[in-house]
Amino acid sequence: MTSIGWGKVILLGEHAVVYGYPALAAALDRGVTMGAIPTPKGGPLRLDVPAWELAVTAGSTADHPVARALAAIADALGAGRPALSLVGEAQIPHSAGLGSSAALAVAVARAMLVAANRAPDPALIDAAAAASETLLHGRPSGVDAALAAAGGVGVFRRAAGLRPIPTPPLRVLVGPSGMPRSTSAMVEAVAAAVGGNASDARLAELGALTDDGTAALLASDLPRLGAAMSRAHEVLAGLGVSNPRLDSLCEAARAAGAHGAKLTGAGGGGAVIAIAPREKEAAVLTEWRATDVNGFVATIGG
């Protein structure tokens, strides 16, 4: 039996969600599986994803941030260190800001509970993910770890956890740049330009959009969404989070015909996402690969 974590986008409000703004967020159709069989011999707690040459040891790689993490999600389910081998497949690249390591955790946190015939407590798994998220990245906001548990679409707020909304289904376009990242790095970035300053005009500017996105996208106004995420770019360079290389990407999907663009989780590098007509995606997609992007339709909501 293999379990479950999805990956996501965030279509709008990243960062601002830190300072308590809502942000609007949906699951991938895709993640990471995972399966756990006995380990031979009794060996030790290991993981391995080749798609993403990951293969680490609880305890005796304890120097690798993921060995680390593992151990801490071992913790949060209180199953010590169990002689198994966690198998996983993963169907979205990992550092670029499409939710991998939290996908990750909560599949190995899911795995792990089946293995032991344990029930799959939601709140337990949640711990776990959070545990994993917070050794990986410092201060999450916690939206990456709830959608890999639930799935759907919804607004985040680090107060209110996440409130699902009914969305029919909607083809976001996601462009890896290839660019490696450090979520924690980019939100010490933020936190220095804002000055810790929740009230900061761009914070709230990005929550506004949030709110008008939302809106957008319940009345299935693309264009109106896709200017709030285009803007939401804007606001976001600002803020010192994009390069070049990420505004490139989001430029050339908008020229391509795009209703807009911008990038999607902590910034840095990782990926951009856009939506467009139908009969403009294709359009899209061959402006990335020109770049040496392999961008990918994939489907949320419905």
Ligand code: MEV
Second form
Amino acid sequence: MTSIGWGKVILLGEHAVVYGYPALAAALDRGVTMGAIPTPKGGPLRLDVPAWELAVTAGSTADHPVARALAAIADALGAGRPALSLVGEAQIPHSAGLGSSAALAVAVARAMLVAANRAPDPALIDAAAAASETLLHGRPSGVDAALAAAGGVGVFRRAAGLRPIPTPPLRVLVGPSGMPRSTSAMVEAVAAAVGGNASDARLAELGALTDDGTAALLASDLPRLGAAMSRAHEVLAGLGVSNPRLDSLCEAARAAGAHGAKLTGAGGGGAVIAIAPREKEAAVLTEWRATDVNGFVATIGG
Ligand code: MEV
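Would you mind generating the form predicted in complex with (R)-mevalonate (MEV) now that we have the form predicted on its own?
Shown next: the complete complex, the earlier chain at its head.
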């Protein structure tokens, strides 16, 4: 039996969500699946994800951040160090702003519970993913972990968690820039830009754009959702988390007819997203491909 953690895109509200504002986020139709193979002769707790060239052992590769995250997940589950070989299949790139670390953590936690014949307690899975995310990213809002576990589309707030919302299916164009980035470095960059002030007008505007974009999504008003996304990109760029490549991928999408485009996730690299009329999607993907970005269409909601 395999266990899944979903990848995600943040449509609106990244970074502001760390300060208590809402984020509109959606699970992708792909993520990380995990199988657990018992190693009855003993041996360490291992994790292999060949697609990411990741092979770690809880404990003995303690200098590897994912090895420490694996140990943190096992501790949060109160699982000790079972003799298990966890083997993951990743359908999303890592370090691309698509929630790969949270997807991995949720898939690992679920697979370890299955292997131990324990119930898939959502609170325990959340706690395990939070322990891993805190170790890897500093002070995460929890939006990635919530989506990785729950799937679907929702509005996430730090204080209230994920509120699922019923949306019509939405096609989102995802363009991984190929530039890796560090979520914690980007979160620190925003903290420096706003001087740690949660009332900063730029954060408040990102929160208001999330509200407006959520209303637009619920009304299937894609031009209005796209406008909110493009404005959010400008505000995020003003906070220092974009770069020329992400800016030009967004500009290329808009020039090819997209309703709107923005960076998604922490920024500084990672991915951009765009929404476009169906007949313009191919043109957006072609523009991206001309700059070595293999974009794809993900359907969210519905
Ligand atoms: C990362 O996917 C989203 C950020 O808002 C960080 C977080 O919410 O923890 C940048």
